[in-house]
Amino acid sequence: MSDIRLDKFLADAGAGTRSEVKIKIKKGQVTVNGEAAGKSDIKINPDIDEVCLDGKKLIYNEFEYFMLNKPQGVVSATKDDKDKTVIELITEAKRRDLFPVGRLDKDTEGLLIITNDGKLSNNLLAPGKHVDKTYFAIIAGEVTDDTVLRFTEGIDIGDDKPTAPAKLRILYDDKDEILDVDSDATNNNSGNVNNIMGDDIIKSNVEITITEGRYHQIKRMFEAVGMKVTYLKRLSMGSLSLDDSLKPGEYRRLTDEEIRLLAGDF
């Protein structure tokens, strides 16, 4: 790793903001290789030099990686004036430059990677990499084998070109199970919905895998075939699957093996 400024090292190691750590350096709370630092702009090598704050050695991690089970009602952003962001949920982070890899809609749950590794993020999201993203969805409408076939051929959702082929799997289709869907919301979001029996709508549970990340893509794909997504949860991205032990809003750090496998997905 190349040399960096001491104040940046301290801030990235979670010792405080740049201004806060400069004060600590001036007060003599910071040592480098056993000597008082004195100045905040001195250069150090994180791989070689030992930096201590109040006698405690600091560990520098250039990158941090978290798996978050994103809950509904939280936005996939670093800052937002109205809503809580996914970054605010990561309370144990040391780095202040974290961001979500891609985005999940506000009402969508499930796997979201939080990191500051721009290269990993770009590779996972690049259209040419074709990284699989798998979701569980509840659909207002009857998903049939014909629907599955149409998804494998790509769907016209009003963009310049149809979507890339998607894998759609019917988990079960219970025609006797009625889904309570607000009629106004249904009309606003999907126009004519298949299989409407008065105010009752058939519910289909499906698993869908896509390799793109277009705006509201899965919702628009089902709207294009006359159905409505009423619940959506991301289960996996590339080699990384959502940890079943994480409840919505909970997170954990990725293991070294998970990071290695993610890097090998492209």
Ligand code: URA
The other form holds:
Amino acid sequence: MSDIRLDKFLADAGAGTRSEVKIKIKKGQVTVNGEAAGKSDIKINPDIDEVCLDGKKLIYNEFEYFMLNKPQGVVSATKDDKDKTVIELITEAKRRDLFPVGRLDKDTEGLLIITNDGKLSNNLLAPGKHVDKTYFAIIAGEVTDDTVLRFTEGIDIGDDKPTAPAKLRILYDDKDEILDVDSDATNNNSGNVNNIMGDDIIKSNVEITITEGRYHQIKRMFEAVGMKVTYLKRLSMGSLSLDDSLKPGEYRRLTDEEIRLLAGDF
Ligand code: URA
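Let's see the other form, the form predicted together with the named molecule, since the form predicted alone is already up.
After this comes the whole thing, all chains and molecules, with the earlier chain placed first.
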């Protein structure tokens, strides 16, 4: 790692904002290799130098990586005037420059990677890299083998070009189950039923894998074939699968192995 300023090191290590850490340095709370650091702009090599705040050694992470099970009602953004953001859920973060890798809709749940590694994010999201994203979805409508075929051919969702082929798998266990949307659906699966009202309708449970990340892509694909997504949860992105011990709103750090595998996905 190359040299960085002491105040940046401290801020990146979660010791406070840049101005807060400057005050701590001035007050003599910070030592570098055992000596009180008088100045904020001295250069530190994070691999070699030992920096302590109030006698406690600080660990510097150039990058942080978290797997979040995004809950509904939270937006995939770093800041929002109205809604809680996914970043606010990562309470153990040290870095202040974290962002979500791509977006899930406000009412979508599931796997979201949160990091400050722009290179990894760009690679995972780059259209040319075709990283698989797999979702579980509950569909108001009867998904048939014909729908599966249409999805493999790409769907016209009103953009310049049809979507790339998508893999759709019908989960037959629940096929033909009648969904009384007003009552049953909310009990069934965390309940984002999206205002479908009216008569009983057929519900299909599916798994869908797409390689692009267009705006509302899965909802628009089903709308284009006359159906509605009533629940959507991302299960995996490239080699990374959602840890099923994480409840909506919970997160954990990625392991070194998971980070290594993700980097091999593009
Ligand atoms: N497709 C959608 O329609 N919504 C999401 O959140 C993700 C994929």
